[in-house]
Amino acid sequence: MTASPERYSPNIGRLRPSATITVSTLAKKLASEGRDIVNLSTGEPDFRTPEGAAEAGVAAIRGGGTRYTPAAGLPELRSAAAAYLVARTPYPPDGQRVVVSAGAKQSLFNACFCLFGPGDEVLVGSPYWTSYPEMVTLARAEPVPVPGAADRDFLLTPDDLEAASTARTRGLIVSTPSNPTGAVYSEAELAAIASWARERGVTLICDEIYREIHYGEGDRAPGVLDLDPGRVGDLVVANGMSKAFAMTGWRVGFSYTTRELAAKMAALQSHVSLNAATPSQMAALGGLRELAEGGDAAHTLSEMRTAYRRRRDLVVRLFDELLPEYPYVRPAGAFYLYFSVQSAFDDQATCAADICTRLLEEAGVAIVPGEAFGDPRFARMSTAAADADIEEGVRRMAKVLAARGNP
C-alpha cells in the first residue's frame, strides 16, 4: 500500500535525498553488477580508524559498556571533545558546553531545529554541503543562499552578507575548510564575518569537520574559537570524529555552545536520538586521549595530511596537464576538487548533472554534480581514494571532456 502524497507531513514537503549519498550509491550498485567504476564522490578517509580509537570500543563492547548514557553524552567525552575544541584558544575547555551526537551532522541539525523556525531565514554560504539548506528547511526555517565570488574562491565577505540579510536574518552557516571547494577562510576574514553576524544579532553555526586536514601553516586551519571571544556574538561550533579520526561509521559528533543552547540541544536529542552509541562514544574517548598524548590517532592524523597533499598535488597537476579549459578552486583544506564543467557543455548537456552522468556511463567515474552545492555549472571530485584510482579517474575523465574543452 503507498500513501497518498496528502497524507505526509508538510514538514517533509520540500526534503531532498543527500545528493553525494545518491551518487555514491549508484556507483556502488553499477560497481557490484560488474560495471568498472572509478568512485570519486565519497567524502569518507580511505584509513583505518586509528588503533587506540578502535580497540577502546572494542573494550567497550566486551567490557558492558553498551547502555545509556547521558543525552548530551558521557562526561569524559564532552570534556575531552571541549578541550580538543578550544586547545590554543581563548575560550574555556568547559564540557557542559559540548554535546555529543550521532555524527556532526547531527550536531548541525540540533543547531538549526533549536535556534530556527517559521518566518526565520539563515544565510547560507555557497556553494554549500548539500545538507545545510536542508536542515535549515527541516526547521521551517527558509535558507538563503549566499554565494562567494570565484575570484575568491567563493569564500563570503561582510559585504556579500550585508546585500543578503534582511530583518528576517537569524543565521549564518559556513563550513572552513569548506566541503565541497577546499577554501580556507583566514583568521582575518573569520573575523570580519563574526564580528558582521555579531553586530546584527545572527547566529553564525561553523562546521569545521575538516580543520585538521589543511595544507597551509600550521596543522589546523584557523577557526572561529581562535578569534577573541568579545568580536564573536551567538556561536556554534560543529566538528567530530569522522575525517581527521577516519571514523565516518562509527557516528561521533560534537558541537561547542553556550550551556544554555548546550542544554536545549541535549534536550532536542533526548527526545530523538538519545545519545550516540556507548561504545564508539569510548572509541572517540579514546581517539582523543591518543591525539593529545601523541599516540596512534597522532601518527595516523599526520599520515592522512601528507597522504592528502600528495594527492591534491597530482589531481592539481593533472588538471593543469589533460584538461587546461577546466578551471578549479585550488584545495587549501579538506579533499576535494571543485572545478567548472561549463566547457562541456553542449546541446546535449546543458549542467553538471548531465555531465556527470555523460562521465558515469562513457569513462565509468563517479563525481558529484554542483547541483548538490548550489552551482549546477561545477562538480566535485573527491581526493580521499588511492592516488591510482585518482590518476586513473582524472585521465578517463579527459577522455570525455578534453575534447568537447577544445571545440
Ligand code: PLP
Second form
Amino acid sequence: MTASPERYSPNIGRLRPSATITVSTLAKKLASEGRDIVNLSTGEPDFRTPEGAAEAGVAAIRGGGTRYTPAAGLPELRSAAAAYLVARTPYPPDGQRVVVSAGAKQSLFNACFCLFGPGDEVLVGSPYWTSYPEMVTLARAEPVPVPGAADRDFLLTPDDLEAASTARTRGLIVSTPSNPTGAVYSEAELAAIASWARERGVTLICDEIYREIHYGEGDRAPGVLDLDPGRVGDLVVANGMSKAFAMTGWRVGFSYTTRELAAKMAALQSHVSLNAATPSQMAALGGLRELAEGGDAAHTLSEMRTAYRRRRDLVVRLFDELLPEYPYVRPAGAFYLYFSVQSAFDDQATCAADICTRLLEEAGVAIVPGEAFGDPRFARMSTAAADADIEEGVRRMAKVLAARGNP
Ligand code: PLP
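Moving from the form predicted on its own to the form predicted in complex with this ligand:
To see the whole picture, the full complex is given below, headed by that same chain.
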C-alpha cells in the first residue's frame, strides 16, 4: 500500500533522510553481504562506554530506575550537566537552565522548534552538520547556508554573517569543533560572531558536541560559555554524552540556555518523547561523576584524545604523501577529514556524490559526499576508526583518485 505524496503534510514536504546515516547503512549492508568494505562514513567513537557510566546504567535497570522522569531530566543529572558545561566559565551551574534530551540531536531540534517559525530565516554556517537545515525546515523556517572562506577553514566572520542576514534573520547555528571540517573557532573568533549575533538580536545556537575532542591548546576547545556574558546575547549550547563519553547509543544530550527557554523546550519534549531513557540518564550521571572524580571516564577521554590525535596525524601524513592534489582542512578537533574531491571530477563524475559512489564501487571505501554538508566539491571521511582501517582506506582511495588527480 502506498500513499500519494499529496497525502503527506507540508511539515515534511522538504524532508530528506540523513545522508550520513544513509551512507553508513549502505556500507554496513554491503559488508554484511560479504563485500570487503572500509567504512569511514560513521561519526561514532569506536571506544567503549566508561565503566562508571555502564555500571550506573545497569544498576538503574536492576534497581527500579525504569520509570518516567521529569521531561527536562532527572534533577541530579541536570545539575551535574550544568556543572560540566559551565566548568571554568562565568556562567552559573544552574540545573534549571539544562534540558536533558535523547541526544544532542533532540536538544538542537527542540531549540529550533521552540525558537523559529514561518517567515524566519536561520543562518547556518556552511559546510554544516547535515541535520541543521532539516531541523530549521521542520520548524517551517528558512535555513540560509552561509559559506565561510576556504582559506579560513570555512569558519565564519561577522562580515560573512552581515552579508547573509536580512530583517528576518532570527538565528545562527554553528558547530565548533566542526562536523564536517574539524575546524575550531578561537575564543576571539567566537566572541566576534557572538557579539554580532547579540547586536543583531539573533539567537546563537552553538553545537559543542565535539568540544572535548580538541587537538589545540587545552583539552577542551574554546566554547561560547567561556566568553564574557556581556558580549553574548540569546544563546543555546548543545552538548551531550555521545562523543566525549563514547555513548552514542545511550542517547543522552543536553542543552544549556535561559531558564525560560529551557522550560519551553521541556514543555515541547513533554509532548513528543517526554524524557531521555531513564537508565541512560542514570548512566550519564555516572559518567559525569566519574569524569569529575578522574575515574574511568577521564581515562577513556584521554585515551580517545590520544588516539584521535594520532589518527589525525596519520591521515594528514597519508594525504600529503598519496593525495597531494586533494586539499583538506587540517582538523583541529572532532574526528573527520574534510577534503576537496574536485581533482577527480571528469565526464562521468561531476560532483562529490559521484566520486563517493565510485570509491564505494571501485575501492570498497565508504565516505560521505559533501552534498550532505552543503558543498558538492568536498567529501568527509571519519577518523573514528582503527588506524589500520584509516591507512587501508586512504591507500585504496588513492589508487582510484590519484589516477584522476594526475592526468
Ligand atoms: N551535532 C553534531 C555536529 C554531530 O556530529 C552529531 C552526531 O553525529 C550530533 C550533534 C548528535 O549527537 P547525539 O548523538 O548526541 O544526538
